[in-house]
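One chain comes next, on its own, written as structure tokens: the form predicted on its own.
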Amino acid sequence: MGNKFMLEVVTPDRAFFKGETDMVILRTTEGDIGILYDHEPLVAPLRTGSMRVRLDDQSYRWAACSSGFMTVSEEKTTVIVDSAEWVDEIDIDRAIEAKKRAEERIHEGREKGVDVMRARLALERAINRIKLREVRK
């Protein structure tokens, strides 16, 4: 394992991570991007996707994150998104029905009131929380 550099990941319910690795992987606006130690400063804006820590056995702890930004400094790389949760505690059948409930609200559309936008959002999540649990139990 290389350098450790500190990793802090926070949501607006929590402190989600705090500790050190050698290796952060998260989804960007341009795409995946790998954080190591001593990367050049960096501010980016964060998509809905996975992110995945290193470990020191260098296996990886996979988390669903919501959309967000990440700041990477010399001291630390901050991580701020609207919600994060490890794979292992997504409750499937939580997720399946965020996304069936989503769904119904896009068909419903603006007629009724709905904010479409916000409803995709939704649907994003759940989606992304779904593949993640799928493929990674």
Second form
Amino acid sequence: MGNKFMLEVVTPDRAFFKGETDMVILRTTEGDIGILYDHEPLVAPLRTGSMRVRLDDQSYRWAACSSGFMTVSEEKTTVIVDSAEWVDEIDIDRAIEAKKRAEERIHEGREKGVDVMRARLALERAINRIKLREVRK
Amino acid sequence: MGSSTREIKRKIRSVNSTMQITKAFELVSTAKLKRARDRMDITKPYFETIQTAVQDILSADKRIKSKYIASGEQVKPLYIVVTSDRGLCGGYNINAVKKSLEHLKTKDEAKFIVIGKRAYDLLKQHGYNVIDSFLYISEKPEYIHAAQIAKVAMTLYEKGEVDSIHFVYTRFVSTISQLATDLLLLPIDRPEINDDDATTIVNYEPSPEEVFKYIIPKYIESTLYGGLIESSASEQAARRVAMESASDNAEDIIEELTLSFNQARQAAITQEISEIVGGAEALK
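Please supply the coordinates for the form predicted in complex with its partner chain, as a counterpart to the form predicted on its own shown previously.
Next comes the full complex, and the chain you just saw is listed first.
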């Protein structure tokens, strides 16, 4: 177990996580990145994906995240995302519903003037949730 | 009992029913204020974290050049004004609108995006250039609303139709005091760089420009969202105060009217007695 650092994860509707950990793994637009104690200062955008926080017993706690960004400074690491939920909080029915809806929207796409870009992002989020829920449960 | 006592009685009744309404409004807005404040407490950390993050990035790095950072004079401002859809909340709406017009010299130089029916009506009526409006969201704003507003504003900014974005909302100072505030969203003022502690070199993945392009819209969205939430709390607080003083005022009026009612009644009785006495005297 290495040294611990301060991690703060905030979303618009709640302060998701605030506490100490020795490692967190996040998915940036360039790929997964692990932050350990005393990481050099860094700013990076995040994409829809997962977040892993290492707990005291060396196991990981998984969470699904939407896009956002992270800043690493000397004092603490801050993660700002549009939404985040722990794997056990994921509402699987809602995610499946959202996936279906997004697929339909993409399907009828061009004719009806749907915002395809937005539907794609929604689909990505829904798939991410379903996958995490299934794999990590 | 003459017509004057009846008249006063009618007035008392009317004031009384008005008071019941204002009392009810007061209770409703007290409850809503509680809820709005709870929401504000939840969103505040997010709002503040993003604000500090952007400030930190800007002050830590002098290299970043961007069209989002202040340079030169701004002549085509865009104002995003937050008001309520309903009245009866004291000076809440008018203060916000006045704040947005404070620095305008002519009507044509500025464009407006309004949130709330009050500002929409007021600005339209006076012939201001309202390019978009978001009605019936100000009481319960959601993040998606802020994202929509941000999208409209950013598109205008990207196209060069406006060269600065001002955000006028009402800050929640306390339950009895709210302050209309004009916040410059874009371009961002670069904070004074302190050379002594500018030694930390921050890494940007993949590049500062890319990161910035990504963070700025986020910053705008979240600032708008925070402002919307705060304004909705301010609205309820302003309404509560306005309704409270209306109820107090009604009570004062009723007290006064009751006094003059009693006086009038007493005068009528006295007059009747003296008439009877006078009549009895005359019969002797």
